[in-house]
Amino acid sequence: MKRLLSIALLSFAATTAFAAADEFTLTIKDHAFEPKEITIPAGKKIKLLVVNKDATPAEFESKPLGREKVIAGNSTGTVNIGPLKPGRYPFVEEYHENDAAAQGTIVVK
């Protein structure tokens, strides 16, 4: 019984570690992205968690990626990306896209 429990715990730990490696977090606060640049691996699907710490809605948009997601105030949205070829893929917080702080880049290597 102990052996079965140990195998189950190891499998869960391996699955959790794999999921964490494929998730990246982008935060919006005061309509600014943090970090402004994220590097992700080429040829892999990733999950981008966009955490909006502002009280108002925000919109993650990337025309090169073909992604658009409205995130309610004080909540988190998920944007699935990839697999992508190496390159630079800009994104904006559409409601404030003319502010430099509301612009960023996903770098794929």
Contents of the next structure:
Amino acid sequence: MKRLLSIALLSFAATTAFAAADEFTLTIKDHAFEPKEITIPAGKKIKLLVVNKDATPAEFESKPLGREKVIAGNSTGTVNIGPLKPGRYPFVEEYHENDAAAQGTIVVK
Amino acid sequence: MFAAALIVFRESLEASLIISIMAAATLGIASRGRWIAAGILAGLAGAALVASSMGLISDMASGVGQELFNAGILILAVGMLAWHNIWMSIHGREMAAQAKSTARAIHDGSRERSVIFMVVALAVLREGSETVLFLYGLATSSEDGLRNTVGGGLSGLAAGLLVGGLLYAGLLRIPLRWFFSITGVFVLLLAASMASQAARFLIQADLLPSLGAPLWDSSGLLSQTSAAGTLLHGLIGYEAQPAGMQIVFYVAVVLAITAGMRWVNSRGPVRNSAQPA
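Go ahead and give the structure of the form predicted together with the partner chain, now that the form predicted on its own is out.
Now the full complex is given, and it begins with the chain already shown.
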């Protein structure tokens, strides 16, 4: 049991360390996402850097991804994503979620 | 204006449901109204403070400070709710007998009052800090300007409080014999729901594996953004696309609190509470 646990912990640590390599950047400006679609690999952990170029706070939110993160004005937030199955995962900037510009999709292939 | 109303409604609904359940579950405790009001005020003050330092909090703990902060608040609230439910399983019947004759106060309810205060304050703090940021952003950035934002925010808040008030009124109509069992179940599910949200933040911080993300998808059946979905999320923690780890936390908290309640009950009757209901 102890060995199983340490193997599990080791592999967990390994995947965590490995994940640091993959980073994707998403920019918010005038409450609009750029790009609107990001393609990431399936079954891997990635870091999504959300750069908020507006002076006001923004909130990256995705119900399908189970993520929500407030990003202060003129700063960058990191959102850990995955490992995910292939598919389309929409996200919004919650404070302006009804604007088409504040909606985007993460495509997992 | 509509956006402001909608967001404030959604955030205040969750806090309002928690406050209503706490208010009903602590029926019969002396001056609980004042403790609830104090909790709301403390929560609002805390929310303003958290919102103003959100950038700072985010940068802490190598970028996952916000996740840890949210998970911490939720876990603290789960702990308080667990303690509340276990305590109430001993004193509930005692209070049920006295609830209708408010002349006599429960003399050992003083610790319970700090639980009411804490749970209300934490709920308002967590839901409030996002709302404060949103309103600040909207007031400074939109052409609507401050007046429309405040108007929208207030009508959203009023709608959130109305639903909470309806829930409270509904709970009060439950016959006294079942009252503390039913509010106990509500508090139990509330704690489990908060634990599941805490798990979500710990997954986001990359401190826990997701164990299936999502484990299932019932958004076609009941979308979490629909009115019913939002209400169920606030009441029992319904999520259309939960991670496996969230289910583990949810079930673990339900089992732990239930076991705690059973355990204190099995330790023999407490004075004045042994009479059959």
